[in-house]
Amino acid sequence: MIRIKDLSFRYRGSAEYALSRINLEIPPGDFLGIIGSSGAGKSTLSYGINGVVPHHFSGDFYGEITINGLDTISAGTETIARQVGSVFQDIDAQMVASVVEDEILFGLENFKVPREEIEARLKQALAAAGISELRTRTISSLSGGQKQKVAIAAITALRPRIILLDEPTGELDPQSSRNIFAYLKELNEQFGITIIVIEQKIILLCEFVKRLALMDKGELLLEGPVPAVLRQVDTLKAAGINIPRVTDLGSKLSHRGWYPGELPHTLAQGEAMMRQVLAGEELFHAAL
């Protein structure tokens, strides 16, 4: 469980807050995405939550982090990593090697884990994130999509129980994107490992997460339920979120008294919306 309460921060050196007062609670088992225009506080958050922010970015801090009754204040950021894997938005800096297996195997054994599972650990980590072929190579010769994959498989061959990710598909194609949630989703459903990932595709999001919290001038604005948070239509467009245009299509025709049910967020369900929209309107016709 991660419990925020009243948590605001402010850089060293800024005027303005980049974190103010927010409370959330994350359950063990949860699959949570954070949304949010750039300069939300989507990333100080997650600094917040893996330590960075106060022990490496210094200012003023306020309220408390507790990550499985883990004050991450009075804890080290050692002792926070073995709680909370973390994929940030600058790979080359999370790098500490120089050869992709070797970057997989430093977490494995600095971890300690078992010998007779490292190697089952290591494919399927590689396999998962779709880069078995680069075992061997140098990740100075990779692309900066490759590396983006490298440092997922380096974090989720560790199991930890909570996985931040920071825009992991920033660099990927969309079915490289697509490939990496699935395998966030069977982490999460198979190991019940918390995911918690900011990220700007929001129709990913949407068919993978359980839950999405939007932040939005540093402040948390909603989370709930994925169809809950959606519903919530004129505050996301006023934060600069582009919904699903599936969403917003059926936000349109509820408004005008042609659609009763829960907002559409993926391809199938707003075909499934059309599908009844129609037959109503068949079913009108046919009345006359």
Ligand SMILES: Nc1ncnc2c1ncn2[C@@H]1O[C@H](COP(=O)(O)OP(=O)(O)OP(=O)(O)O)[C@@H](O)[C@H]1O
Given for the second form:
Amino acid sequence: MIRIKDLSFRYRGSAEYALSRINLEIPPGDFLGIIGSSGAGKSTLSYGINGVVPHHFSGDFYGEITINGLDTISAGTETIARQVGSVFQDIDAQMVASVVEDEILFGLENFKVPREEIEARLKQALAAAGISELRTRTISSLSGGQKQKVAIAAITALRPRIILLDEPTGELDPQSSRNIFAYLKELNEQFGITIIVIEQKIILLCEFVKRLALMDKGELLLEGPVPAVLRQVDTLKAAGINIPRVTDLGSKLSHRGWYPGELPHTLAQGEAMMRQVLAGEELFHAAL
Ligand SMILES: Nc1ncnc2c1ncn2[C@@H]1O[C@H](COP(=O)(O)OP(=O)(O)OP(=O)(O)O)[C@@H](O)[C@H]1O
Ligand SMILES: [Mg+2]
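After the form predicted on its own, can we look at the form predicted together with this ligand?
So here's everything in the complex, that chain up top.
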């Protein structure tokens, strides 16, 4: 369980708060997507959860964050890293090894995964991230997208209780992005790992996550199950979020009284909505 209580944070030297009075609970086994425009405070919030704030980036920190009962201030980043595996927005800063397999082995050995299990975990993580053929490549020779996959493989191989990913698919094509999300979902369902993912691709995000949190100007504006958050169309738009077009259409139909149901966010749901609306239309014409 992650508990964030009245969290405010201002980077040293900044006049403005990057986070203001955030209250959020993330239960075990959750799959939470964090959205918000650039500068909203998403990365800073993730730094709070993994202790990078205030341990690496100092500043004015108010409130409290606990990870399974551990206070992030007193616990320190090493201890927190055992609970929370992080894939950072800046992938290059994250890499410690020069060869792909070493990057993954480093974590597995550090986590004291039993020797006989290491090879299987390494292979499985490489395969799931779609980079089995990159195993012996040097990291410096990889593209940005390939490095993202290595970072994801290195963290997921550890199977920590919580995995935190900051825009992990930013440099990936749509198919690779889907594969990564499908893999995260599998880890969430199979091992009950809590997944927190900051992501710009909202349609993809909505398809996979259980809950959404919307950040804007350092504040947490909305938080809840995907359909409940998507219903707040005006708040999302005001915060600069490009909501899925089917959701926008659903919202308009709903405002005009043509559609009373839950707002869609996938194409299949959009199709079901249109069938319902058109069936209603036929009944209406039949009655005339
Ligand atoms: N290391 C830092 N030092 C000072 N200010 C920072 C630092 N990192 C971020 N900020 C500021 O804190 C605020 C929140 O930034 P943050 O990076 O958390 O936003 P974000 O939602 O992750 O944005 P993006 O979508 O661009 O990644 C911004 O005003 C930013 O300029
Ligand atoms: Mg960010």
